[in-house]
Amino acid sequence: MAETDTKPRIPVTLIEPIDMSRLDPSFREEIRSMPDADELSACFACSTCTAACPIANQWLYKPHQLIRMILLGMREEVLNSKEIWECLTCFQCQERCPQKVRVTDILFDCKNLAAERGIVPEKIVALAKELVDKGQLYVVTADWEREDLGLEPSVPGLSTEAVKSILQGTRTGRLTKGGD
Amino acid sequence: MPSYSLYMGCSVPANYPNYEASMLKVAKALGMELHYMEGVACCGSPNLRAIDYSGWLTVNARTLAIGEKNGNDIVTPCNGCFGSLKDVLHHLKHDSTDLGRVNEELKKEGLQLKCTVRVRHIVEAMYTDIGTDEIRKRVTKPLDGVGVAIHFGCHVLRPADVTGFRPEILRELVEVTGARVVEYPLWKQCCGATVLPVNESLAIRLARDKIKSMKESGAEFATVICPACGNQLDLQQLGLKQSYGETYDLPVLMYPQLLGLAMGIGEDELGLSMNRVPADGILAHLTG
């Protein structure tokens, strides 16, 4: 399944020395205080997570490197990386970690920190807008298909008002107004 | 007769009414009473968790609180909804600060979550509460030996400590239809649905890897229990002709459709014509 269309590259972290003055030690503490990140510093970079990841072969920063970068305090590189958004959330890295580091959950935390700064892929913002405007990601448009199958044309019990109102008051509401 | 709070989410009713209809028919035949939950909306999917953990907690805690008030277990046919509800419940059971914060918000609607409610995937409820022995009794048209590859979907299997779903559940449920479960190397791998909004070509490649692995292992059909996985494996096969010039013709059935056929429920009632890849082969097998 390996990709063969791109030349193998030496990871940039090996050829470009890390600028120690730019490291932010508070980054690791901030992540560690977030959901499911307690075991963050148990990572010894064995790269089992990377071996389990179905798409690490096309990433510049591999999963074990992202965890190492968090521990080192490379806040900017992590929060601006495309990798955190391309994570499939398949949890295979997390399942295999011998140190119980919740890698996928930690990448969710990173996305939340990036979102707080307004760094979110355009199409994810569009989905968030659907949620805030309509209270659901998908709206029934082909009600005749439902009726053909003996289902009610609209979903029984569906009520979107409360969800819309909850989300308007959260980061989702702010993001969909163009960030702050 | 076991009774359940049915949480549909938005993807199944909007995109896969055939999944919804076949689930309702099969559940009825098995003596399961499914009641649509009143006053609930979308779980937000992992996309909401990614950008707004706090909003995601509240929205799903609200659904859980409504289920708790109803008194029955919540069941859902969608892995995304299942994953969101299970994950939020797991988190709030272990984080009293967040539970308190969420309950402050829910109080406005007169709701409260105590974390006593149980959430299950619909197939899990079929397996546990009805059982394969009872289901077998209702199989009138066994799918003798037809090779079926199972795609479980990530969010039903993992994180295992949160979902508690064992792969054997679906394997046994497929076997009870008389079908033969085809093992294939990439059985644990993601279908790529979650990365679709961020990197479409990567999502298509993942779907292709999966379908190829199933087909090369001798699968005649595939079965799924999630609308997002169904979209990737069924609908994307049309895209694969375009992107890769490859044709697989691997029909993908939602599990209740597969079981429904084995129980002698008509193909129209199961909405088989809405599946993108025609399931003619399995129908020929049944009538032949």
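Here the rigid core means the biggest group of C-alpha atoms that line up within 1.5 Å when the two forms are laid on top of each other. Residue numbers count along the first chain shown, from 1. Every value quoted in this text rests on a predicted model; they were computed, and no experiment measured them. First, how it differs from the form predicted alone.
For the conformational change between these two forms, the C-alpha atoms of V101 and S26 are both best fitted by the same rigid part's superposition.
For the chain modelled as two rigid parts, C-alpha superpositions between these two forms yield a turn of the smaller part by 16°.
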Contents of the next structure:
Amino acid sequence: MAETDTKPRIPVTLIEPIDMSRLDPSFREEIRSMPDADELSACFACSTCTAACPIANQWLYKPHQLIRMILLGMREEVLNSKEIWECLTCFQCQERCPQKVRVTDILFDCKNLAAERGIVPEKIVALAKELVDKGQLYVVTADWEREDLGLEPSVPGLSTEAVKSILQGTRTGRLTKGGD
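Now show me the form predicted alone, since the one above was the form predicted in complex with the partner chain.
A single chain, with no partners or molecules, comes next.
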């Protein structure tokens, strides 16, 4: 084997060092105390969840990294990450996890914690407002498609009043009014 004159390369740091003073060890316990996070500590960062996730390649923090960040106590980074809101809830990560970590459910828990702190993306608030105001996310319109299909312009028997009434008293209702 021929020797080369090249010097060994200095490793490039791909991530920022973690500021240990900013870690919140209670975050891990808070998540673990939730009903679906019993197996959180079983994660050994095999990345199976990330490999299964159809949108992980779009995320700065991959699913296995978010779980690791929770275990480390990186509360602010996790609750302020856009990834917890962009989860497709396809449950691929959760169903394929060899350690039975309920990744999707844990991301739901993170969303709830973020919402309690008022950390909710504007697009989510807009969707919630649409749901509370109209009782549905997609309003069926009397457009040409229904007419072309031989359907009545409006959906017979569709009533959203009960849904709207229920939502007014929920966290979603309060969120749309700027509270909670």
